[in-house]
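There is one chain below, alone, in structure tokens, taken in the form predicted alone.
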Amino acid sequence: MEFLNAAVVLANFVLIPATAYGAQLALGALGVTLIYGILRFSNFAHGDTMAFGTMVTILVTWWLQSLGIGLGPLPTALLALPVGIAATAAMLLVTDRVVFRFYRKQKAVPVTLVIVSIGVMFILNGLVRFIIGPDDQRFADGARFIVNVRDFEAWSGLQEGLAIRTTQGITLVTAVITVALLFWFLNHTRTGKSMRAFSDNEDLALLSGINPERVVTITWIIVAALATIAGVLYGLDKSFKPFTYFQLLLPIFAAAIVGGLGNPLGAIAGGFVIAYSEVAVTYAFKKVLGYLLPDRLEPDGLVQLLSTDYKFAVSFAILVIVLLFRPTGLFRGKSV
């Protein structure tokens, strides 16, 4: 019984939150790795692209709520999500036409595009703060829990109750569907195969008659969808604050590099590696050990390696270690 109580506590505060967070990071890292693999540069504006798509989704959510339109137990944001994706795709395509295309035609080195993306990042960050403000915005409505503590305690007879939030369940289901659709598109459609060919060998792809501008356009649209979905899921699960999405750039890039930059499977694996590492290292294990150990061995301290204030330091440390000892990542992406 004590072991089951410890398992429930661990699930509540480590396993379930880390799994949801890992799915969000994986979707964000997929966008980064697609841009790197196909457009051949690291897009530092990706975190603020997520913020932009989430902002549009929130504004449309508020409008739908004002009209009394909703999805019952599910968040209204799911109805607004397609509008957020469309607006983000339009913004990215305009940005590419106005900014990135010029440097692409000039055959600029990748570091130039990275610097340009940093400029785009600051512009997007300021735009989002100007429109929606710098404060926290909570936009999750509907049912709060799939499984709540009280019902679980009554059903199981355990001292600890399991809680699974609706947003965590939505995150996992949406992430699985999104990843499945992405891999089906890349592997079983003509356009997806063209994108993979362009990524593997640009010159050979051009000789085969593949239209590079069409590949670029489709890539930005897919990135817009991934960024908006990841941003909305993160905002529903926690809250929306523009600066938080700016900070998310570090764990997202860490996830992409740990898995293997340019490798979609690696991006997914890297997202979960970073998420579980961040949550586990910053969690206080005192309560879990209190159930597992005899009373005389129960720890007095929190048994916490790092404060939650330093969770992004975990991503940074993992990123540095991977770059030093395995720069191609776990799944052999392109060397960073």
The other form holds:
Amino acid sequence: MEFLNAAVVLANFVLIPATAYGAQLALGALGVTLIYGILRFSNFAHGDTMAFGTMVTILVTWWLQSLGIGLGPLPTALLALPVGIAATAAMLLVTDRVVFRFYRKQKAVPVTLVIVSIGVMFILNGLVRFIIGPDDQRFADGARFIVNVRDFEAWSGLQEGLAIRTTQGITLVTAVITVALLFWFLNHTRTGKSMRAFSDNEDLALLSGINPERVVTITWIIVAALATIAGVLYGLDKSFKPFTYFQLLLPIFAAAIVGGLGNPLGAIAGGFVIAYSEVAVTYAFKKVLGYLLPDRLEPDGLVQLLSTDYKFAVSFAILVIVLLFRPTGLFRGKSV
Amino acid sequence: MAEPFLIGENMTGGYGKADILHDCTVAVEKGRIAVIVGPNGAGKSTAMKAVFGMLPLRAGTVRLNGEDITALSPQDRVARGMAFVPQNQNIFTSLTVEENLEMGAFLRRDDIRPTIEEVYNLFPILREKRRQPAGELSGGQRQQVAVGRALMTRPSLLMLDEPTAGVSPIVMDELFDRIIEVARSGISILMVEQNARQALEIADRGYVLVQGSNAYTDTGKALLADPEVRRTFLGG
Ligand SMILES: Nc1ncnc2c1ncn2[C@@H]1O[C@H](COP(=O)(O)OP(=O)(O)OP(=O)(O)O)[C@@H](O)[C@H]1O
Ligand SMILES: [Mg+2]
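Can you switch from the form predicted alone and show the form predicted together with the partner chain instead?
To see the whole picture, the full complex is given below, headed by that same chain.
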């Protein structure tokens, strides 16, 4: 019984939230890694791209809500998501035409493109704040819980309750579907294979007649989808605030780099590594240990390694450790 | 003399300011094999790139089947039936063998299965390894993937830059046999070879390049018999 209670507490406060967060980071990291693999630079505007897509989705959600259109127990935002993706794709393609393409034609070195992407980041940053404001926005509606604490307690007879929020469930289901579609696309379609070929060996791809501009266009569209989905899921799960999305850049890059930049599978693994570490290191284990240890050993303190204020330090530390011992990341991406 | 199927004539040019090629000419007849040999850094690879349009020429022309293609991009040349296996990084290492072949046929919209079968018949080992990432193959197998990829467009001209680099003597003989087989099927072959002696033996035409210029040009047999060429380039 004690053990079960401990397990439930652990699942409730660490495993479930970290899994949802990991899935969100993984989707974000997939976008970063695709851009790195195909366009060959680290896109610092990715966090703000997520914010842009989420903002559009929120605006459409509000509009749908005002019309009384909804999805019942599911959040209305899912209905608005395709519009958000389309708008983000359009925005990214315009940005590519007016900014990135110029530097691509010049064969600018990656570090130049990184700095250019920082410029794009600032512009998006301002644009999003200008349109929706810098404040917190909540836009989740529908049923709040798939499993709620009281029902769980009644059903299990345990002291501790387990809650699974709808947004956590939706995050996982959506992430699984998105990743499955992405891998199917990359591995089984002609266009997807040509993207992998281009990422692998650009010169040979040209010699095979693969059109680089087409590859780049499709990459941006996929990145728009990944970024918007990641952003909306994160926003549903937590809340939407432009500054938070900018801050997400660190764990997302950490995930992509830890997994191996340019390697999609690595991005997913990296997302979960970062999420579990971040949540585990900042969680106070007092209650879990209270159930597991005999009474006299029960800890006095919170048994929390780091306060949640330091959660970004976790990403950073993991990043440094991985780069020291395995510069190409866990899944052998390109070395950075 | 009739116009050869492909000719890069009086080519002069290089990567930056300094010219690497000086008035260099290489050509190949329909269904024949032409071989370029010469010391390291002679500009053999550069000549190949020039013929394939990967290098701006300051002077000279490239003609395919009598048509001036000097201004065409490499992709356009692929569409005209030219295929090129570069000296380095000539496969997609993270793609499987079969995916490498599919990418070779990227420009084609018709059924590519028969061509893949032909490549597998030419290089049976590739059929066995078709689901493996090409980067996991041995050096000789990789070269077969590289040649196979280039054949996927069903080219009329195949350009090979050191196809036998890093390949054991037995596999090298194999590879040369396959190349002859390809030429017999009517495909012209222009190739650079480090194994000059063996290559000139199968060559209808040989070019000895030194410092970006033609030093000797003759049939393969004649070059092999030339005491001067033997002494300077073939090691006696
Ligand atoms: N990408 C490049 N940029 C600038 N110079 C180059 C480049 N590639 C080759 N060169 C120079 O051009 C000259 C000829 O090189 P090339 O690769 O054509 O020689 P090669 O005959 O193919 O030699 P090898 O037998 O070693 O392959 C060399 O002096 C080399 O330094
Ligand atoms: Mg060379």
